[in-house]
Structures are given as structure tokens and as C-alpha cells.
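Below you'll find only one chain, the form predicted on its own, shown as C-alpha cells.
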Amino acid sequence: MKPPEKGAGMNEGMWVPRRITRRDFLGLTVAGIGVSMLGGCGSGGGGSSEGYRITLIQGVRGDEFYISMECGAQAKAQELGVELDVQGPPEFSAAEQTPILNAAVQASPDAILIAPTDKVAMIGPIQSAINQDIAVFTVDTFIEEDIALANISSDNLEGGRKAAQALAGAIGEEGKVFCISVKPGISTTDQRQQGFEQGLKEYPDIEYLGTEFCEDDPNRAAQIANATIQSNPDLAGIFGANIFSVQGAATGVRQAGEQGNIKIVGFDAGPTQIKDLREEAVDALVAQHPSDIGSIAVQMAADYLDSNEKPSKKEVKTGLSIVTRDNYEKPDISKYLYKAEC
């Protein structure tokens, strides 16, 4: 059933809403309007999903991972007739993201899809949105409290293990390696680090030097890489746990004159990472499927708003692809390379 047009008002003394949403349900039932007006599940596209307003709040704006997620979300929103608003903070921080979330809540969307920038600090702001009867789904990252309707993300533990396998293969399964990540407290990169450390346990001849944090700054990551190389001239490999970490690692290795000698495996596959891969500054990339995350999240939100039924799965995992110089141009891999714009 297509919802009434915006501006529909009084009809013989009864209020008729612009669209029937989850938040209208109780009031409509009291008014004697049948539950059947809510329509069926919108998994087939279009239909009763038309007219919903959904807000996607990225972890940081301008990041090719989140741009690619936006592309998938926008494509699905257009298919379903959903209005999608996309926002993001200038930095990956709870202090920057919280006011954006608060402002989005004031606009009263039907659903919010958010990549929390801190798994603890964003609990309160997300709970405030839920308290306003807004459906909240987390995408990519998550929070420690089980309050969102579902989380749609990559399997970051498995991604970390895959990175360990790829780096081990690149260095002949022996030598010193370390990890550059963003900062502690981010669910995704915490899990990638954990998976990487788990994976390295399979290689007794690899010495793990630990993890250092770049605060999502590629210049800082380059400084860390350069300093570690200077203190460990026999360093064999580096794992960069996100776009800016691997970008900085590649820069630091070049600056130290060790390109080709020190192997680098990175998480994410933006244009800069693919350039570094082609130029042999990076040896392998673990590509997430962010477009799929955005598309699935919009579909799940629309389905929930249509049916008022909670998702059957609290965690939905999307795929990962290992990108190398041998396969990055192949169609089944190139479709997962991140975009700088939709």
C-alpha cells in the first residue's frame, strides 16, 4: 500500500498520518485503524517502504570506505523509494559524532543507521535516539550495549586473521612484524588487531612487536613506521588496520628506503591503497564490501518499519576479499574496490 501524500490531514474527524510507521502503530490501533494498513515486509523493493526517512551517520566523512557504503545505501534507498540523508563528522571521534546524532534525532527520522566512533562513548547518545522511538541499526562498528536492532558489518576478526596469513606468506613465514591501528576502543579495528594476533600464533618463527596507534592520521602512521624501522632494521612486515594506517605505513617504508624489503598488508582498498599496491609499496589488501553493508542496512531498516518485527539476526556479516597485484583488475574483485564518489 502506498502511503498517503505528505500533507494529508483531517478526514471526518480522524487524523490520517502521512505514512504508517512503527511509531504510529499504537496510536492507530487505539483509533481503531486495522493493523493490516501497515502492509507487508518490504524485502521485494518499493511498495510500503516508500516515504520513509532514514539517516545514515558515517564514522567520518570523506573516507572512501564510508563513501562506498553511502553509494550502496543510496542505490537501495532509490530502489525502495526511501528518503536517505547522509551525514558524518570531520574526524572519527565520539565528540564530533555525538552532536551530529543529536541533531539527526531532532529531525525525527524513521530510522538511523550509524557507525559508532566509540563502542562505549556512543552508548548514551544512541540510547537517547532509541528513547525517541527511532529505529537504530549500527553499521560497520558497534557498541558494547545490545540496544541497536542489529549490526551490519564485516567479520573483522576473520579479516585480521586473513591479514596475518597474507603477511606471513609475503615474508616467508619468519621475521619481525608489527601492527599500526587507529586507537583503542573502536570495535572494528580492535577486532582486526585481535584477529591478526590470533593468526600470527600459527607462525612460530614470526616475532610480533605489538601495535601502535596513529589516531587515524596517515602522517602519524608514517612517523610510526619510520621510527619502528629505525629501531628494528631487520623488520620484515607491517599490518595497517585501516585505510590511513596502511597509507601511512607505505609512506614510512618509502621514506626509509625499504620499499620492497618490508612487506605491507593493509585493511581496506581505497584508490590510494590500490595505487600503492600497483607500485609495489603494498603487497596485499583486505577489502571489505562497504556497498553491501549500506544496501543491506537500508533494506533491513525498511523491512522493520514495514513489519514492526525485529530482525531475526542481530549480527549480519558481509564478505571480505583479498586483493593482490594479480587479481585487483578481475571483475569479481574490482567491484569491491572503494569509490571516491558515487
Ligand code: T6T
Given for the second form:
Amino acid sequence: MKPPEKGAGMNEGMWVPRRITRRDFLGLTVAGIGVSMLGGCGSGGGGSSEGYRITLIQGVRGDEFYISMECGAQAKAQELGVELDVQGPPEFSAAEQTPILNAAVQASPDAILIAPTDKVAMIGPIQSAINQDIAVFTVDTFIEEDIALANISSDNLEGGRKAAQALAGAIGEEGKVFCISVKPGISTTDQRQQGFEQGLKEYPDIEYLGTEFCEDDPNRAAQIANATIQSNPDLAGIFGANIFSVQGAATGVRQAGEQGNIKIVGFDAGPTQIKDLREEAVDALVAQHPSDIGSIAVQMAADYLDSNEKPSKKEVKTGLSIVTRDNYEKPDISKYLYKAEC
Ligand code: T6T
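Please supply the coordinates for the form predicted in complex with this ligand, as a counterpart to the form predicted on its own shown previously.
What follows is the entire complex, opening with the chain shown before.
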């Protein structure tokens, strides 16, 4: 028997149409069948999403932010009866992510949710996916060309400003600070750095030494922190712009024997960050809500595939929570701490 066309299901040995999807729509209109057939396939309509194939491509595998995003996406996929495949490159790099995206496109899913690892380098590969009539949403990071159906992410600019406020509070609003980020060209961390720099402008007695990049490597981040402390013995604080930056910052400060003297504020709330917070190596964390990002993205993809209507909002912002030693165990905060597995 010939394999089914996408959008068809098996019933008593015969291939019969399972549902009218966006792809069916494209085929049917070519065949001259009217749009009115689509009536009743509205958003979230009575389990009509069942059977869609959606691929989530993370920025990097094994990072608890993306694991938590996967957990939210899986829970929503299960609720809707959608098949979700999750993949991610071993490193946060466009060179590693591009072949994974290309292979996913070859498998021809209905939708791809992707955290692009570079705002320029991933434009071409994402455009190729769209050219294959795959619905593409960006999650977390975005690309510079407005070609995805929507981006679902934290407000990273605002998060950077909040980090500046928290660090300013921790150091008594004076002294030298600097930022450790991943690498230039990542939309999220670029915006956090920008927001941090904007936020610091409110504090005339804080001297900003600039940003250095650790390539998502906590060992590199530790070396950077250590070297900066050696050249600035009066350093007051460090902002780590993602999990590995803040983890390395804490290690570097410990190695320099400055734990407690140099304050650290970081983005993200993985298990290591929470341990560092408890042990007073880190003073505050800006937790994202990655599970919400995953869940909303799956829902939006299913709605789009059901209705063929583009999302009314191209940017969906999920929340941020400031995590401190005082609140990390409270249920309204602890529910946002990242998971190492679903
Ligand atoms: O901070 C998250 C994510 O938002 C960012 O785009 C890359 O780094 C993380 O995955 C944390 O490591």
C-alpha cells in the first residue's frame, strides 16, 4: 500500500482524510474545492490538532533552560494529541544547528519550533524550511528577518534592566561591574547585555567595564571572571547573561577567594544556579519561564495548522521572575526553577 499523504489517516485498510489541515487546504484549493470546507476548523477546536507532527529544535542540547522548554512543549503536545520530536545541537552554534534543521526539514513535519543560534546565520536555513511549506515559529531567540510566523520568548531587554537593578542593589549602587555573555549575534543575550547597559545608566556611581564572551563555556567564563578580578581588585559585581556565564562567574569568584565580596546576578535558574544562590555565591537570578514558551509555541503551531490563520501577534512575551534566597522556595517562584529532566 502506498504510504499516506501527509494529513491522511488509516481507517479499516483505506487511507481516508483525517482532517482538513493547512496543507490539505493548499492542495484542495489547487483542486478547486472551496474555502467554505474549512468552516469549523477553528483554533483549539475539539481536538482537531491530533496527529500533527511538530519538531522542536533547541539552541543546545542538555541545557536546563531548553529541557524545561521541552517539558512544557511535551505536556501541551500530549494534551493536544500532537506528535513532538525534540532535537538540539551539541553546541550553541549555527554550524551545528543548521544540519539538524536541514535534516528535520527532510522529514517534512507540519511545523518547526526553533531557537535560532544566530540572528543572521540561521536566516537562510529557516527560509529553506519555510520554502518547503513548513510552519516555522521561533522560540527564545529570533532572527533578524521577519519570516517566522511568530517568536515566543522572554522580554530579554527588560530582563537585562532588571539584572542591572538587582546588581546595583547588591553592591550598594556603587563600584565596578562587568558582564559575561555568550557570543555576539544571539538575539537573547545581545538584548540582555543591552538592557543591562541601559539599566546601569540609572546609577552614576557604578562604573561599567564592558562585556566579555565565554562561548557558552563555563570554564571560559570562570577564566574571564578570574582575570578581570586580577586586573580590577576592587571589582564589585558581575552580571552573567545565561546559565553557563553565571555558573562560570561564580566559579571564577570562588577561585579568586572573593565569594561574598563580589556580587553576582545572573540570567536563568538551573539547578547549579540555585545551588550557587543558596550557598551565597550568587545574589539574584532572573528566571525565565521556558516551560510556558514551549507550551505556548506548540499551541500556536497547532492553532495555525488548524485554522490556516497567521497569529495575530508576531511577538509573544512570557514572564520573568526575580529569584532570591528569600523567595526561591515559595511556590509562585519555585514553579519556575528549571528542570534537568521532564
Ligand atoms: O538563557 C537561555 C536562553 O534564553 C539563551 O538564548 C541561551 O542560553 C540559555 O539557554 C541558558 O543557557
